[in-house]
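Just the one chain here, laid out as structure tokens, in the form predicted alone.
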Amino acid sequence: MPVNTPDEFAAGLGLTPTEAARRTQIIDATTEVVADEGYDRASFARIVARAGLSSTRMISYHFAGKAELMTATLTALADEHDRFVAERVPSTGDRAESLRWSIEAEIAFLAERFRQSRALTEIARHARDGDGARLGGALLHDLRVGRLERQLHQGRQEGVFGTFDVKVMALAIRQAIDGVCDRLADEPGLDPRTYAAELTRLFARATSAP
């Protein structure tokens, strides 16, 4: 999936150079207190003290208020993320090579943006709007199983999976996956790629076809 530049998300919403820097100081630091104390103590009175900035009207000036901060930090984390995996993930191979390439990915930004990570799945768990839905839905749910499971229907459809719910499948490989940033939390010293090698040997027995 394509994703904006910098400079062409300040453009499309009429920023100046300035603005946009700022913005994204803002964001950035969003992203840090909720990756270290958490979604429910990310109040703009903290973000301004992270962010060095002077007043929380440098906040109110820029987003409406805190979901419409969080929902600005979550597509950022989110075009992030597509950026990195796509950078590990090969355009060529069949579905089971793709599928391996794809959680190698995962688990290497979860190791290698451990804070985005953490911030990333803070914000997907408690973050709601003003009616009590969960922010960013269709984007979280294409972020996190959407896109495995389209992979896993159609490697079925070419005969290289076997016969499994997709669905539940997917849902065991994202939550296997995200069980890696609970475990390097606790384990600063786990080797994620002996960790990867692990998950991908073990979905691969699990989707392979008789």
Given for the second form:
4 protein chains.
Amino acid sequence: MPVNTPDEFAAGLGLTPTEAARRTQIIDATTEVVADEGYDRASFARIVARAGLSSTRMISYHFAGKAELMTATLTALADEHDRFVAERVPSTGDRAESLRWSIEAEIAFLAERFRQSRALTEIARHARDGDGARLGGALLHDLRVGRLERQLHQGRQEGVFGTFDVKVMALAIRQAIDGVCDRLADEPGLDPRTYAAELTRLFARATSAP
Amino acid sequence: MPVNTPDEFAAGLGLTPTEAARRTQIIDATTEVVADEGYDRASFARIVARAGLSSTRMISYHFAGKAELMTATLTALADEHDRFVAERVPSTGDRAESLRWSIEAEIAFLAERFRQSRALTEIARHARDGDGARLGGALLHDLRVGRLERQLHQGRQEGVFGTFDVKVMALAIRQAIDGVCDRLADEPGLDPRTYAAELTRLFARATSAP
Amino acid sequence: MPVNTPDEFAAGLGLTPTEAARRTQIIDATTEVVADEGYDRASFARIVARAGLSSTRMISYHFAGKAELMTATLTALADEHDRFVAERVPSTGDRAESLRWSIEAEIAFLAERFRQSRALTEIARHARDGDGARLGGALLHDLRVGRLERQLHQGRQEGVFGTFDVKVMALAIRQAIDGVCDRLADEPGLDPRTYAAELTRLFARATSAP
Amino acid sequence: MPVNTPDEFAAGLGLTPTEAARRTQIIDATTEVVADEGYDRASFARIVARAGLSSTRMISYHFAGKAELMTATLTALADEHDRFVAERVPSTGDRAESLRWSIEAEIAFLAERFRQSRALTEIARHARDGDGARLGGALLHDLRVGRLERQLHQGRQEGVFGTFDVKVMALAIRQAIDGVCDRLADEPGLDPRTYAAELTRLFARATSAP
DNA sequence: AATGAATGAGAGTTCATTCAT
DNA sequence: CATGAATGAACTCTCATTCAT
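Could you switch over to the form predicted together with the DNA, since the one displayed so far is the form predicted alone?
The complete assembly is shown below, putting the previous chain first.
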């Protein structure tokens, strides 16, 4: 099946190529600042400094506001994350095996795209709109654990797993991986592969049929 | 054994009763604001409004700065949390049993002291000093997972558990519980007991001897 | 030789005409406030009130901070001072004569541009950055006595002066003139011409060949 | 003639010994802070920290306000300065000789009591009351140059000096010495004796009979 | 498609001082 | 003689956003 080029994709959203490029540039800078300095410090001023833009006006011009900027960044990061993981998890075969591949892929994403991981969890945790309401809500939750839930659900139907609540298990897996992301941020020397192996075994046991 | 009265405890830190009371009042208001509106919105102005104080000067008078206020609040919340959990986990008996009790107690804390839970995770995740460095670091990590690590370590030595990395398992448990806290914040209708039961089983299996 | 227009000069520094005009406006107001009320009382609030601006935000927008504002003001005043003096001191002729002209010019600057003089000495004496370190240091010292030092140095080489340490003599002259500035501030009725005549004679004798 | 003990002196002003001691302690701390950090940064908070007092209330209790504290500190420093200089200048003998001794003594004061010198000039230059009016005014001026003026006046009457305006000459001497104080603050390595020798010669020539 | 210019609101912090005992 | 407790005002600086071209 034919794949859209970035330009075609952008045009589909009503964006000119220039606009799309600028948005990408700003989103990338936002990702870096959020990852390196934390969500709270990711002000327009710091983002334009990182992107090498002339004024914060550039952001306001391309995004309706801070909430939209963060939503767009979050979406872009989630897309990148999903593509990364999907590439590494075979769509065929045993679901129990798939879960192992998923956890490995998640940890690989942490290791190879650390900044993106960091920014993703930071924004998911902190982002609120002007009134203090959390962005995303149920939508955001699905963005982060939906894939795992569906995977577990299928596995349970296929009988390769034991008895457990799919939602809770998916949440636990997601949180465990995010926790590893925090650990790597605090102590950069740690080896991600250790976590991959341990978490794989942990959740293999937790989900195993009796 | 004789227990210190609050006043005696305060005096031990060089605080007068009045001072200790004010600090408590401010810490409680900070807890509420952080829990209800999030860390970012917990400005001095909102805290004094909640506490019914006359001006933000009152906070500056009793705490050296925002970082100290947040550290003090975090410490108070961690103390309360630890006491709550310790009261509900028998110090004798099977370690595997203890782990179940611990998870139940953690979820009970979420349910019965939701604001404190919320504030605790918010501050632990967000708090940074003026330069953007995360408060606590390794110390903070130990504050949150240390108890679990020690519990798991003893159980492994006693042979009641299977083979796993204690640090990773403790992290996964802590994160799973924090994730439940997030879920309850997003959808207040959820029943904590479901999570308690599911997580208890999940980690019982994950830690079980083969 | 062609002289840059102010706009061209501003453009050379990367400033638009509007920006340059605003900076000048703010610098002028700063000069007035510092001269009339002293360095300590020269807050952003008083400066915007004097300049007729809408808010202190205007200053923050055009200057990186208070230190930069003061540095810019000091530089502008020093430039004006140097131009004023240079216009009144013939570059040819006897160095001993030049020294007399310099002292006369300095006193004339005091008399004719009293506020600028006052602001210049105030800022030079008080200005510190956020950490309490004095602005300028050696650079500032050169800004204030460098011209005199060079003048005395040349005169000594030409043999029109007696024996003395150039640095000390330059410092004494500079300080004597600044002292006159203080006197005029305390008692506005005093006649600058008296000081000009007296100081001219004083330093003529002090520097004269035996 | 009998000399008052400090206690008797204090009692003469209506102060108990305890009060006098506290005032001295506070004045000394003020001197240190002003000398080390500058007048602007000499807040009550920094002074009590330096003096090891419990709260700023202690200052307010012993002094009517900041203006009185600074006046008292200035007076104490001026007294110490005058005593120091008087001890080193013979009251008999040639006035021209006396002037040389005075300058030497002034520089010695700079060198041996640097903090006191620094604080003295800082307060003399900066101190203003709440309305921005300079403290002291004419009184302060006399405090600083009065001794020199009287010395020069007598010398002129005795015919040992040439023709000059006493007030201007006194001002020039005072300012030259204060300028040396500034230099020593900026570059601590400088040798005060050089300045003593140079200034002695400078003003010997400037005041000499033709 | 981009930019220059400006802005009101709010942030945390520090200031000297005063009211109680 | 001393202290604890509290306070209103002012400070500089940063925030996201908007009005003009």
